[in-house]
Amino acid sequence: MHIMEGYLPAAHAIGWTAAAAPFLAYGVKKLARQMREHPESRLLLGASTGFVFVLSSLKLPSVTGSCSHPTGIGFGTTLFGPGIMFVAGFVVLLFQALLLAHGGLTTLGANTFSMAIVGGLVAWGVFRAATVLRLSSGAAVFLAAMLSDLATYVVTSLQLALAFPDPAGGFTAAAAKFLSIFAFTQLPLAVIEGLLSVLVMNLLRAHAAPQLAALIAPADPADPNS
């Protein structure tokens, strides 16, 4: 997903930095926020940071200027919802850029739009469905990851489409092409992502459940631990 250093069009590089901002924004006041009334959750965003750091750090190679991996965005969110996950995403993609030169900095706005912006939220949205409809805490956590690490492939096929239509069927022709390339890899990694969120969750309420119980996001309605 993180599009390579350089490959957009300053245009596009511009226009989705200015895109992301106002999230960004957001994301600082909620993060505050949380650190203010929830200091006890420290430990728990920076185990949630590393896990995005780390999944997102796997990647194979896919679409031309571009990778496949999963994101750990939507397990983060179902932990403290999306505004914060949005500060945990562009923080992951920054040091990737500088310290890994994976994504890179003129196209940090673009990556985080569609992985931390777009996964967050829906994630977020995911996950608040599935509570309403009281699935179990597995099925809502799982989708919430698979459908977030999916959403964020569809956003770069879209971005990357916009920034280089195909010659002659234009932007809807390259977005088939970009999200039929990204389907072999990413279909497989978003299940694997979903499978591995779950989980963690598990291990986190067997092992941190009071730290879990103070967290802003809504859990399973079921579940007398949340």
The other form holds:
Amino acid sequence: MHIMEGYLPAAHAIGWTAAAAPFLAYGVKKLARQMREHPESRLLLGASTGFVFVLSSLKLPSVTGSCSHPTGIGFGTTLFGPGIMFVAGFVVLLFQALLLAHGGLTTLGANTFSMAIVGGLVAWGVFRAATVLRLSSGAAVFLAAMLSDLATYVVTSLQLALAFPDPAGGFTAAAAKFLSIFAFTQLPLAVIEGLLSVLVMNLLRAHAAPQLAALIAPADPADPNS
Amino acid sequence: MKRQNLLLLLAALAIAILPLFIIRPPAGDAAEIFTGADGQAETVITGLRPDYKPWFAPLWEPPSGEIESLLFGLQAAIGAGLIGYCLGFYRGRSNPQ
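Got the form predicted on its own; could you also share the form predicted in complex with the partner chain?
Once more the chain from above appears, this time first in line as the rest of the complex follows.
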């Protein structure tokens, strides 16, 4: 989903950077507060960021005959809520922009917006909805991770279509072209991300149930301290 | 739980491996398959706006495919290390020997 360096016109690059900045500032604030008030959660924070590092390095083959990678944002969002994973996603994208020439500094805002911010918000929304609907926790994590992954690639397609509308069909035709590359390729990969997220969550539940409970409880909106 | 985890892992592997056997390169065409989706998007951009020139270049690019795979491996290793450390720590603490 990386929009490559220089592949967004300057106005779009600046616009997406400006759009991502307040979310990122909010995330940094949330992260600082989490570290201060719950220093014991640093280990799970590390594991959640590690999950983003691993998943976004796995370029997997898809049934469309091309390769893409999952994002890993959904998993940590189900533990820490939206905000903190905005920062984790940004760090991974910065690593890839500087060391791998994947993505770029001019497109960092747009890529952070699609992967970390929209990915995180969708994961959180789906996770909360699944919890309200009393789905099993496995199903909630699966759906949150899968739909967050898909949403990221849909947003990337729309960002590109906004920047490069089709000369004949405009935004809609361009969006169809980019979606046919990104969204279809991503479908099986999003399922893989969902399955792996449930797997890691199962492992954590088996060995760190009290630590998980301590994390998920303060995120409850019914809790006045959250 | 162990059984479910095994099934989850097998399903994820199957979804990743199956395309390698299903997808065949078009007959008589030497075109590479399983290229990156990012690169394909670049081709579409070039089709939509042939005059578009990227206006900024990466500050640094891995000098070869080997170095690039090294750095991708490093990225995965950092991530796996963090997850492994966390799981190992909690596992060790939950069943002290």
